[in-house]
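The form predicted alone is given below as one chain in structure tokens.
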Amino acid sequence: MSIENLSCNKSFGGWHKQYSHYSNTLNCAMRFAIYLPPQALSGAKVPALYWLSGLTCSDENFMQKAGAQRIAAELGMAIIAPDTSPRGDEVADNDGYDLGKGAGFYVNATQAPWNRHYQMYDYVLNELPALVESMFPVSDQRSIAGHSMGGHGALVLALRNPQRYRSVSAFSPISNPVNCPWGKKALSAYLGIDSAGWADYDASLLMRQASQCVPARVDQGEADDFLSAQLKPDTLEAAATFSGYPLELNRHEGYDHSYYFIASFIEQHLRFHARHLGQY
């Protein structure tokens, strides 16, 4: 595969490193980002934990405003940060901030003009991954997280792969999209109107059948604005009651949805999946 850097940085004696390349999943070019801590400078390789970002960002909102490098520097582990959606003049696009680039949703899109571009599903779940592991010291132990509508795409991975990962972990994810207006709209433009296909990108729906588990943590602000009406943590605790899926939640009194939170937390989760990695 052939992929171009667009930006080098370094940090915390490691580098933050910008690429692009051309997706046959997503068949346009896409950017990602990529923080290689210290420990991979030898060539050896090092564990990864995978971060999806929410509604209108790209890789560089978390890389640039989460902090989370020092701590990933510590403990040897690698970040990769895709953007959120396809790009390009020739990829479909809608006129609200909810549907359309910046708004993939992390879904296998079959209803056009969205199918021929809006594979994000397999594109975190195949082909990035591949990509990553085969120009980078970095190792197939990969643990998975995100903001949002990034944690709703990071659920959704974990719950239906979880021999893929090794942890979850989300702030402030839509947890029940098949319920909630940003869901319905994505879901039903991406996926059809018929709402029985919509099940599998439900992360409650399906923590609440899960038969195999990933060790997750989910952080909310009870401040968020978005509490209620798009986010309905109650009802992935309640899957996870249902189903004895080890699930912790943590909700923080006065923070809202934004990068002031995630950096507030970021620590913790990376802590989190550095002992899932055995890092520690």
Second form
Protein chains: 2
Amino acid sequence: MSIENLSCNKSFGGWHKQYSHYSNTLNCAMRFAIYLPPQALSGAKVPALYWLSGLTCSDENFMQKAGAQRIAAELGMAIIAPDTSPRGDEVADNDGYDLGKGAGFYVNATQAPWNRHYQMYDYVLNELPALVESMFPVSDQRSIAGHSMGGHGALVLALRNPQRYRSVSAFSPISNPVNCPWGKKALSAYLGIDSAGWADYDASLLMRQASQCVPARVDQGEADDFLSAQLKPDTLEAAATFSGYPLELNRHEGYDHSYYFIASFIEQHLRFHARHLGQY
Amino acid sequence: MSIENLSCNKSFGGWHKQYSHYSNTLNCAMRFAIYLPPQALSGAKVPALYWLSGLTCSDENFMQKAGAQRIAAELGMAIIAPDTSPRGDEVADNDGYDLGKGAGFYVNATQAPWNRHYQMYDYVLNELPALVESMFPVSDQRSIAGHSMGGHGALVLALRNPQRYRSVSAFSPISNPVNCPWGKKALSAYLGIDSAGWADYDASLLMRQASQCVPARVDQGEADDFLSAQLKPDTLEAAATFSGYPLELNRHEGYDHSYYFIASFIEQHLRFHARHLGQY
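Based on the form predicted alone presented above, generate the structure block for the form predicted in complex with a further copy of the same chain.
Next comes the full complex, and the chain you just saw is listed first.
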């Protein structure tokens, strides 16, 4: 498993680093970023928060804009940010910003031409943590979080794999993709027009029938332009109520869909995960 | 004086906003960003930190990447980030990233074709604060800071106008532009090849002969690729020693020229300014 270091920046006493590696799951070269807190520099293993970004993003948006390193350095937590889709000239794409490159939706595509590379669910669940845990002083104590499409991905991965994650959080997640335009477009392309298989990738449907639970926190801005048409936090909240799922849903007056919102509350998310990762 | 609001994001209980206005100093439309902390929302005037960015930047880099709003919200301080040069199709430019648009160097150009628009020194010193203080609940208690080319600008503006600023700070400033490639290229273009007039825009030369002082703090990463060829903090330090100038110069092992460095120490800079602005 070859891996190439692309960049390295000292940050709050730890290191932000970008790497490229060939992904056997995605059949292409992939970039990811990792923040290693000062506690990891001695070689001691630290727990990990996996961050999944939203539409059009790469590994860089969160690392540059969220202001998370300050708190991760205090708490002794690594943060790993994968890209949002397979990349490269050979990878199928679409003119829209909401399908294809930058819009992998964290699913395993079953439909051509997407199924050759778009296997982001398996990549985030298995290949990336295996690589990270083999190369860095990062333990298998994992939490997962994300924004918008990445909030959807984080919730789906945690809901389907409660044994793999200690906690999950999301900012402004696409909570019920089978019922919104972004989700319908992506899921019909990647999984086919028969919507029966879509339920495996819908946080609200999964939460409704969840038995084994991962502590979950969601924050949603009330001035978010995508709130009612695309995100549907009410549906997620109703699902949690129905199944008794431990979901903490916080609504914030005046906040929008941007990283200014994420930066304002990322500290609370990291402290939430640290409690469940045993770091505090 | 017309001004147009371009964007508005709630951030740490305050507001990040971008505006466009026609600048009579620069003879073109200009964009700037302002962060108004929660304390300003009642209409009470808050003190202001003006932030000057580096080469290739706009008003957005600092606001998105530095993580300053969290601390400004706590301290009750507005932050104003102008662009780094005049902008627009009619504005003279150059193929290099280090001259022309995005590289105004905070000087008043005297040479054609630059002198028609490149008057960033006057814009930052006079027009922008007058506009800000007339439109927002922002007082005339001002501090100034910046990064790289913007660190040069902040130091020069404060050293030449000690009555206008309570404190000045810089990350990785171009400290002695008359003696480095970036500075020689820009100053010879904007001010002419006779270097006699360049001294008015050289922080080290100004600090050597300073009488009235503004408390100054500089932070410099020791792994900065531009350290010895372009930035020359030793020259600035020697000037401060020579004139007894109150300069606090901090060197940081392993940090580079990026916003990861700025984010790591911006809290210390804002608290430094707050002390001198009477906010703590």
